[in-house]
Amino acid sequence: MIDKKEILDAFYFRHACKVFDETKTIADDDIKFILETARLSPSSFGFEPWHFVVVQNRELRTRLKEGAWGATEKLDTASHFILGLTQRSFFTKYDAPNIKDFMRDVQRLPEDVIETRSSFYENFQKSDFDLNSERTLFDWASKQCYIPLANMMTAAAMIGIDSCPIEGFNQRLTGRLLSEEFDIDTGKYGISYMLAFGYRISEQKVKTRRPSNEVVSWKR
């Protein structure tokens, strides 16, 4: 097992890197490792409502600046730049054809289990979480997509690679760019976040957080 101190050291190392060293490029094996931690991340019902677009094309990065006011320097300097996309109801609604196909083809469940889980999934959406609109379904799926975001950043920090998560963009404008320039069907996918990777060019500030007794409570 990995030493606990090494893991915590990675969390102290990780920070939202604003500008990266343009002269340094992440090795292919390292970025594939980071993306693999995203692919292996958990999701509700195991349905994996995500897709990741790695944007290395400089012209496309420039176009993204039109709507991404919080990503300008990262788009210019990051070794690798990722768009975190979330599936819309076309894929995630309880009666979407994709759901049973996923259980059959990816999860390899028997038909009787598929029928039972389908009924449970429908009740979960309708009653337990009140996921009865396009917006609530997208927000629910988007929350899951932040799990691989965190895993990618932690994995990167553990091998000495910096990162920065980005929500500083206009969803509507960026969505139009995804449709027109990236060939993304925005009726099926929406963007939840952007994520930059590279190597820091400046020292990070001292990490500050609230003390543990303010963020954790116990009921014994």
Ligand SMILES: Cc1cc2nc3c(=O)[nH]c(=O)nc-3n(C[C@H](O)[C@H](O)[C@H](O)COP(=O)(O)O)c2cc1C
The other form holds:
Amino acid sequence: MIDKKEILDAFYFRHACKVFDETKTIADDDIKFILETARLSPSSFGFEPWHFVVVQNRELRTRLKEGAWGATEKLDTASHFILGLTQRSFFTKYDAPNIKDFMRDVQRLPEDVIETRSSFYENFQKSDFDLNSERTLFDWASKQCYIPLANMMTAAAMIGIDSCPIEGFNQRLTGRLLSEEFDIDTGKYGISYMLAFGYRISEQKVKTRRPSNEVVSWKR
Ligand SMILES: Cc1cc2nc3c(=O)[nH]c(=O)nc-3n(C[C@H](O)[C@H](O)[C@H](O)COP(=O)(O)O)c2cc1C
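Alright, leaving the form predicted on its own aside, put up the form predicted together with this ligand.
The complete assembly is shown below, putting the previous chain first.
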């Protein structure tokens, strides 16, 4: 068991780091550990609607700046820079052909369970969550992709690595770049966020948050 104080210390240590120390590089083993916490993250029905691109190529990072006003200094200084991609309906819609393969090959479910889960998944999308358009499906899958985002940042903080989540970019412009320069099929994937990792160069600001009684209410 890990000490609760140590875990909370990591939450206080984590902040949106604006500029990183360019001279420091995260060790391979550490970035692999961070990415492993993304891979192990939970998702709805366990379908893992995500993909992560680690952008270490300097030219590609420069190109990304074109649409990413919130990422400029991070793209220049981060040790590692990740794009959080979300699967589109091609993969996630209830009748997408890969869904059954996923249940068979990845989740190793027996055929009868696959059939039951498939109709459950269809009903969930059509009736429970009204996931009836490309946009609602993308946003639903995108919500799930924020779970690995949080896990990666927390895991990084626990081993003394700084991070910054980034939504400061134009989705359409960046999408075009991903298709033209990154060889990503943007009909199948959309970008949800960017995520920079590295080591801070200056002190973090004092953390401000609403008090817990405003954030949590109990019904006993
Ligand atoms: C989804 C998301 C998107 C964000 N986008 C940006 C961004 O584009 N650029 C940036 O510098 N910070 C960005 N932030 C950082 C927030 O501004 C920051 O987390 C918030 O102000 C709280 O501060 P703290 O993380 O230092 O505690 C983003 C945070 C989240 C969760």
